[in-house]
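Presented below, as structure tokens, is a lone chain in the form predicted alone.
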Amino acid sequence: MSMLGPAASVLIAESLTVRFGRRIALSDVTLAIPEGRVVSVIGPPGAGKTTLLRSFNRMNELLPRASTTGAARFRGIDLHDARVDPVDLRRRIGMVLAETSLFPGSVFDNVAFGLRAQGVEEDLHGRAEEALTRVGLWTVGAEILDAHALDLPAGDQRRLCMARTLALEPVVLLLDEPTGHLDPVSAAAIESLIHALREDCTVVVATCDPALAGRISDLTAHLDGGGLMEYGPTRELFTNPRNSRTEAYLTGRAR
């Protein structure tokens, strides 16, 4: 578990275990993540990397038979409390799936989907330019809004994917796999949007790649089996491992 108390924590896991009938996705899993850093869940497919981040914004509940025991915490607040508003927390903490999900129509439309589901009507194209010159997407100015989504380069899509979410001004941005199946070039502009975005809001990336968590972030979470092997500062975990598991993963021998 994170040094850092839960005051300076914006989300908290504590024992969380997580099920999709009889399969265990997530273990007693306990770790907390600081407000205004960027963290990566590493580790191989099926660790729960995905899991735990749907753990934080509820949406693991969407899919048939998932339960959930032990707690997940937004700024001290139990996210499965009855007084919590599941879309208002999606909106604090906006997620990115690894899948470009994006719908038929301009990159305007995709933009003002997630703020006309919020009820905003107000200055749209104000929002939607500021959204999509934070993730690099303005660079080709107005004529990017009625730009068939469809039609952008993959790196293109996720990044407005991204802007999408940010047009909602999350808290925290969840991020599943950001950079899979991008070239090169695309890959490492989503890189420096992330470490830009630390400016604003707290950044939870999942990832199969360690060298890519070695780059972004401030801090790394290994799960193997759904369960946490070792969770501390990036460096650390990178050149002085404490599990056994955590060094094989590392290393490749686990791969």
Second form
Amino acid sequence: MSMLGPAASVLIAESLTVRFGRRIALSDVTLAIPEGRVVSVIGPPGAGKTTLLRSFNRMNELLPRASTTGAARFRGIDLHDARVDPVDLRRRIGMVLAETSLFPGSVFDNVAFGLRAQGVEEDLHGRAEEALTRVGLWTVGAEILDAHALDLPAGDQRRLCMARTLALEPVVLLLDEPTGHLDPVSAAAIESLIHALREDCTVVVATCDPALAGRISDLTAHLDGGGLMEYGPTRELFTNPRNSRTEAYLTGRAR
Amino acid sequence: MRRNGGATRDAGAVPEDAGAATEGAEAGRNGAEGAGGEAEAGRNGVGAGWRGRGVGGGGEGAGRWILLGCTVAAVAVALAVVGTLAVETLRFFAFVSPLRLVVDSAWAPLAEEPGFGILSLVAGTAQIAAGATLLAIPVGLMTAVFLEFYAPGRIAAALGGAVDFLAMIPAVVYGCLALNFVTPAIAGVWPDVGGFNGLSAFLALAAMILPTIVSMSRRALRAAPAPLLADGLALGASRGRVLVRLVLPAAWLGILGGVLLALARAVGETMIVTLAAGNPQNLDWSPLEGVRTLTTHLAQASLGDLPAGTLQYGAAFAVAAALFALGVALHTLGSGLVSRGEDGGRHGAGVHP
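Having displayed the form predicted alone, please output the structure of the form predicted together with the partner chain.
Entire complex below, previous chain first.
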């Protein structure tokens, strides 16, 4: 894609291998994610997409028997360096999980949770308004703040999950299956939201749906069985895949 | 011949049975001369049907009767216990107004002017049970949180097993340890402590109910929705904050239920309290003095020779009924909260971030 000028890498994986006990979830993956782009990670379930995303904000270490070799870097800093505080890291590299759940309570409570955890007590309403506006939930005005989060429709709940993370103004946003289990209208809303987000942050999306990756991302990585099959500009990868398994996956011939 | 028909229908699933029943009926009919033959035919037919079922049906029918019989016996025992308690207690109340349980200042059914004030016993029970539970709650809850959220898998399994070990120790062993080791240790701090004292009893009792609180709290914490922890951490909250703000509020109903079940055990415990707190009859709030509870009083009263039908005999039943009612109430409330907590936990009810 010629429109992509050279951009510094915000996230880098170097020979990254993640094991859970004996199972290898991610195997020797090396890739760089340029700042200010939307990058999709595609592949079948179990390919290691979620594990790759979770490597970038050190969420894997919360899972039992996880071990990581190789390096994951954020702006050149090794994330597993002893000086890196995972709590601080997760504020800068925000993540919306695939199996996400809103906290019972109001919409405001949900958006304010992360801010309060950071020690932010000032202008919580203003920040909540900003985040909710970005995801398109502010259309009804301030009364949305008092709505019970779990009463929202599924699509709005997903948007609220994104607002909750965006309120922290992350540098990178990791989205795991952002349109999974959503109706087409809600999925389209999330999609246009991702488009809008590229203005302020780098977005990494894990998805089973190659068509979504084709529409939203500048770069696409294809994972299979924990290994990186192919990584490159989305148009190139879709029109002229070099890896035969990538070609098979994109055309729906394998798995 | 209706009984024959019945036997045949019962055994209908197994052809041989049906054959046997018909054969029996046939034999009866052959020898039938009048009413006696008719009756015999019926008996034969049914007999053949039963025999046939025993052989051809693999004894399933007989097995079912044994199962039903045992179940009826178990239910009968439960009803008999409740019935006896109710009858004897009501009989006692026919002589002594229930009001006197709270009005009388002391429990002295043997005195010249008998007193039936149950409050001192209830107070003793409350002191011991509440003391033990209040001690066990923080220790148990923090242990549960550590095992569920901080300890690595294998270490959690090993430490959890060690805590469960406390549940396998018989109460009398706790009592002996309390009397012979805990009380002397307390005397090292407060020299004027009694040989029997409430403090030693509720320390031992706290150890005994600790595994209940730990395991019920772990269960409640596990029932809290899994994404709460991951979502909270992904939003840059510390583990402690996620636990306090999200996970514990989602689990608190179940934890409270577990606490009530533990309290029920503490209220019903007799041996530890008898051995550690003695059984003096006084209402002294100092935990350094001995304490008499509903259970230890009942044990004491039942050990003596209580002539049936006397007031003292009835009084023992009144105490037993009070104890029983308290136990039922705590158990019902506790189990109710535990199951509500597990339903609510899945939906995240009660969380206020």
